[in-house]
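For reference, the chain that follows is the form predicted on its own, supplied as structure tokens.
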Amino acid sequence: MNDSLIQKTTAFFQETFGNVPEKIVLSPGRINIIGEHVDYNDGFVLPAAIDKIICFAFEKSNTTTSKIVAIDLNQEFEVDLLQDIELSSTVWNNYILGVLKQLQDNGFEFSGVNCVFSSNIPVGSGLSSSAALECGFLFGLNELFDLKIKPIDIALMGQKAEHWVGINCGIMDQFASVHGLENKVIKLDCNTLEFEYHNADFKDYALVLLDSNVKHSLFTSAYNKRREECEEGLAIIKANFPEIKSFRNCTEAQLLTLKDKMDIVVFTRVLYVVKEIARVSKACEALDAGNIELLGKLLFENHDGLSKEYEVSCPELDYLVDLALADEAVIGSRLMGGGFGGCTITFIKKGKEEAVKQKFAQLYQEKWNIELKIYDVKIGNGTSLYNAN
């Protein structure tokens, strides 16, 4: 499938400028196996880079200036590096713009370049194309320039970049475009940026995306308010347990000694962290031994927390959990990402994957009345340069 999308990169670009591309880039798209919502709570997460990707085909321009197109959006612009780089209100230009602003930011020498881009990584599905779109045209500019720019300092100007256009998000979905590895997931301390790979062999199973085709317009104001109550039960925890510096070092044993002296709200969501924290080790532990049966197991309880503990699920999610959580083909789902719509990440039984996604989709959308989209992915390797010989 990425080859198709390779040539037809190349051949736009050469329609569009002339000349062969002088170096073309690959950059992924991610998956979070489990650990949700712990990224800014202390916790590990355990993502993995796919095999949907954002190709990039670029020229050093010999001027000042860039002309970037995007090929599927049918749209283009042009920036004067030597102008102030300022917001555009086209959203998807913003993210290149970043990158332009942090490397002029960080003092780094360069011109301007000719590049145009295509994906197949699904826009709006939590598949964290943003991170691609960054990671990878700053991967491209550091190859073109020879910048020198180290893997993790790529994944941390590229989180700049998304702060940089209004959006807060963590380092995960950056690191996980650069840093991923064919069939590996990655276990990540976000505070340290500490991490390690482990083996991702499903086995019998197949990975599939089920795609709930919703956003329900909760997540902003409902994260903030996560937030604010997991800092309220952490001071609570310290303030009983001074030898815990943050919930990485709490057990569930401690927190429900406490249960009484917190919120019943504050506590629930304190408690779905702590076990979520807990469930990444499990998980890891569970692929070094390729008991993807337990994995799948430990992704069901991750949704029930998800749903009834951080209360970040919505009733289009929750049915198609209910769905896999009946069908004896299926071991494991939960939605991934922030919550209120977006995908369920699931594994079903290798053979029986297609009886699987006609029946979910037609059961959703007598339900909802709603299309089910569904993706095939496989774990793939991190932002690369791509070598036709």
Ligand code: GLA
Second form
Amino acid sequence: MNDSLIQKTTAFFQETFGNVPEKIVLSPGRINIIGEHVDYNDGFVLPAAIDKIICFAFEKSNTTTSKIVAIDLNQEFEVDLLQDIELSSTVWNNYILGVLKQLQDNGFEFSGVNCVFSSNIPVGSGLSSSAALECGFLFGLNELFDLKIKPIDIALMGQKAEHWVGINCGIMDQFASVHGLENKVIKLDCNTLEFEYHNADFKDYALVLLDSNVKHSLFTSAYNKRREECEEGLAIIKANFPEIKSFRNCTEAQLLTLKDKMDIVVFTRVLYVVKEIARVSKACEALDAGNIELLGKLLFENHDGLSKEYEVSCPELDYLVDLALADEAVIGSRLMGGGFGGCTITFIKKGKEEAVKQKFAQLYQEKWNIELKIYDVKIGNGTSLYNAN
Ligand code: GLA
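Since the structure above is the form predicted on its own, I would like to see how the form predicted together with this ligand looks, so please show that one next.
All chains and molecules follow, beginning with the one already shown.
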């Protein structure tokens, strides 16, 4: 699947610029097993890179101007590094511009590039195509100009580029895109950025992504609002329990004593956060122990919290999880990523996948008159150079 993407991108580069690309970079999307909306709350997350990628082909332009071509969109734009970098009205341009701005703001010496890219990561499905775009583009410039940026800083600068575009995201997506490893999930401590790899062995269960095919335009403002609500809640926790430095040190019992001191919405958000941070550790232990049934149960619990406490679900996603709850062949399912649309991550008993997929697709179509998209993903490597030889 990715071979044809790489061939297409390389051929397009040659047709456009008349040269063989100097560098080819592959940058993946990500899944997240559990740990949702806790990366910006000093929690733990359990993501992995996937075998859906963006392929970039690059050369130096030897001028101060960069030309970037998005093959799939049939769009291109140019940017002159001598001019101030400003937000564009074309969203995808901003991820590239955000990376260039990060490099400039951090004093790196580089000049223009010619770049084409093409992707098989579904956009707006919660698989972090934007993180793949930022990290892959930055990785390519790092290689071309020998900037010596470390992987962790590629992730952090990618995150800052996303902030510049307008979403105050955590570090999970960029971290997973950069640090992914085949067949491993990453347990990332979002406070210290320490991480460890755990085997992604789901035993008798297949991991399937069910794409609700809905995207909500209020995503950015709702996401940023959640972050503010959590900050407000944490400030109240700290004021009452000075020994608590972050959500992970706060117990549910301590939080309950503060119920009257917080706005009810803020209380409900932070209650979710405290419970979810504890859930991730349990889930990782269940995975290591091969107890995928328990892992699945924790996924269902997580969805319930995301839907009722954190309120980032939508009726279509809730419906998919309800179907999963009612089906014996499915042991866990939850919305994945920021929410308000996108995919559920779902574990289905091996051998029953096709029947479940067919049934869910039909029921979903009947209920919402929307096609359910289904992705079987493999856990793959992080952003890397492609070497044809
Ligand atoms: C988006 C953000 C991440 C993370 C998730 C929710 O994907 O980019 O940083 O907060 O939502 O877990």
